[in-house]
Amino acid sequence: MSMAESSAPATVQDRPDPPAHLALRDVTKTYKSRRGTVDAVAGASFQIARGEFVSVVGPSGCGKSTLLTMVAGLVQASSGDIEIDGEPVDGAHPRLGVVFQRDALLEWRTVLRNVMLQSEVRGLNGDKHRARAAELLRLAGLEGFDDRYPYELSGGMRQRVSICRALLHEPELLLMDEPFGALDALTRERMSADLLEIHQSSGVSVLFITHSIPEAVLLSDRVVVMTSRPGRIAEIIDIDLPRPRTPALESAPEFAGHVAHVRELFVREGVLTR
């Protein structure tokens, strides 16, 4: 081999891929009870690239939320590996933000102080993050509600406060466990539009749990389809729809095609009927 050949830079194809932002490899979760063991998740494997939006959709009780709590470090996997930027997840990760279905706001704290709770718990600079909290509330359409209390807000507004709180410390990965599940249809559509804007502007990676097929297709770069319990991955579907997206996209034939594809998988699993 000549010197010119040996010193030539590696091609893009030759260079190793960077580690996935989030990687799950053969992850299983089994719970023990007095009646025996319950298999919640079985052999789940997928990755999320930095800045990617990935939804997990499946029937109730299939282990979607269990999967998220394992990624969050709140529950330990029975077997398999979960890594963030190549590092094993071992407890709560400092660069994560988590939003649950219930907003979990503290009723005795104002909107601003609920958002700032993230700063207090993490011991962050108060002045710096107070300014960021105000900006997040403005982006969420909650400007002027800083001193309101949770009981004065609608369900959608409360959930926006919860999302602002999760984003306060500028997480690199946002975990969302059916955050719109308790909302009415119109509020849910508005929240989906807000989340699309947040993802577009922040570039945060998102793992989103839902049982809504259209919601998963609208929001995601890829959709992970899970089977009934024990939750296995039936298929991972690339959603090749252009961004930026709006709820108006739901009327497009391409959107309907993706929804039909996911639905067909559930028909095959016996979860839905034709």
Second form
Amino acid sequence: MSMAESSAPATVQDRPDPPAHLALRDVTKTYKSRRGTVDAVAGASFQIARGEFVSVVGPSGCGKSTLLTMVAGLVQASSGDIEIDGEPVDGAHPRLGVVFQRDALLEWRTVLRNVMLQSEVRGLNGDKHRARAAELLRLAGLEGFDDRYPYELSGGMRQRVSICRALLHEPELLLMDEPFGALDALTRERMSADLLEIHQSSGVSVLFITHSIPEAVLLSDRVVVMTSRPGRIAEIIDIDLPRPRTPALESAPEFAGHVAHVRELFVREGVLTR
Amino acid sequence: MTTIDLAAAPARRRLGMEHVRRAFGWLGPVLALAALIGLWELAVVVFDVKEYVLPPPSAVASEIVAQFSTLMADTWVTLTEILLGLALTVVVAIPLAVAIVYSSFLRNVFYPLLVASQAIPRVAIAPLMVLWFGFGILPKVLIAFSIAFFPLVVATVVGLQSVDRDTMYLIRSMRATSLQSFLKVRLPTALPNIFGGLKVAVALAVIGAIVGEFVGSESGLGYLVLQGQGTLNTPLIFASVTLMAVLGIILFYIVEIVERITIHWYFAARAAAQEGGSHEG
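Could you please show the structure of the form predicted together with the partner chain, as a counterpart to the form predicted on its own just displayed?
Full assembly next; the chain just shown is listed first.
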């Protein structure tokens, strides 16, 4: 799905060093439970520059999804700063698109009306966004499915609809919480290729949560490696593979090198065995 | 015939059977009912049962025909009581459930009291209703309401709370107002539960109206039952009970039809899930 978008140009700043698109500094999240407190995220710091694709990879329960909900302004951080364009996050940022693992489509809405939910709720121009929704669906290979209901679609198609919905209002920052986690391997690969194209053509910044090391390496400019209990960042790895990328890259030796590096980190942390 | 046709044949046959089953699905129960009625008629004749003990179905039928205008007038009274009771139930129960879901005070303080109040047998307070509101239609409506409304409150509360976390996150990520997330997510999500509660409420409202008529009334199908009892007119009792059953069944199916139309997506999604999930293309 090649969703061409007019890339939003960054505002010209007088400062020599413009603020990062997204910045996290010492972000923690502590949950209180009956048996004391649980550290879901402990001191996470990293930045995403405009147009950058950053993945957070880690085992289940390492707090990577919590990190995403805090960036989305849905869950309050216990301490630390989260800033979008230099402004502290307070509730959902207007130029944000979110994709969840389970597509969160509304079963009572047709495909088109599911995508349109975004503009409807935000009170954006209906006609303009209806045309854009139809175009996004066409690019996603869902032409002719506008009036279908979600139950008529396969898992991959449903997730495509949910991605179209996240892109409808031309977000500048896309947050994706294990979006391909529930899909089979082949669908997953196709969706990865399509996501690479969306990122390439639209210039959107992406924060991508996954537990798949190859997926993180293939898609990202940088990979944030997290380990569990408490969820903290083990290392941030630059992926200097050239763009545009395709899934064919996975057979390249440099690719294997990055994957091995991340694996080694998880082995050292006791997440994986040698 | 090609191989493709052969391969497609079993599927087509299955589809045909499905068609037949759907078209004549009502035939089985109707035949069974006819057989039971026949058996009843036969038993009354064979064992020479007195009519005031157990009238044969034919006597009940002729009673319905003979007393048709009276029966219809009383059916109308009972139907009015049921419908008003149901209307009151819907108008009170659904907003109350919404309030319970949105207010932690109501949820923590009022809801437990409401649950505890269900321990009071409503039938027992029916005489009190008559004492307070007389022999007219009002006490029947209130008794029907008092029995029917609790299941609808509970069903609606459960439905409104059944929204999954991601969907709530999604609508909030769109900067939705509380009203928007209620109307666009919570209420539609709750509809299958609300319809479930409504079907229970219909059955209970019928019982409530009849109980109200038993306690004190001058008309209605419940009143006719008491009259039949007083005059040993057993066919009249059976005729009234038959009409009550018909009323209940019709009302239930009306709700079911509205449900099928309103939340067609729910049944379709459930059927699709049972078929063995989606296929990747």
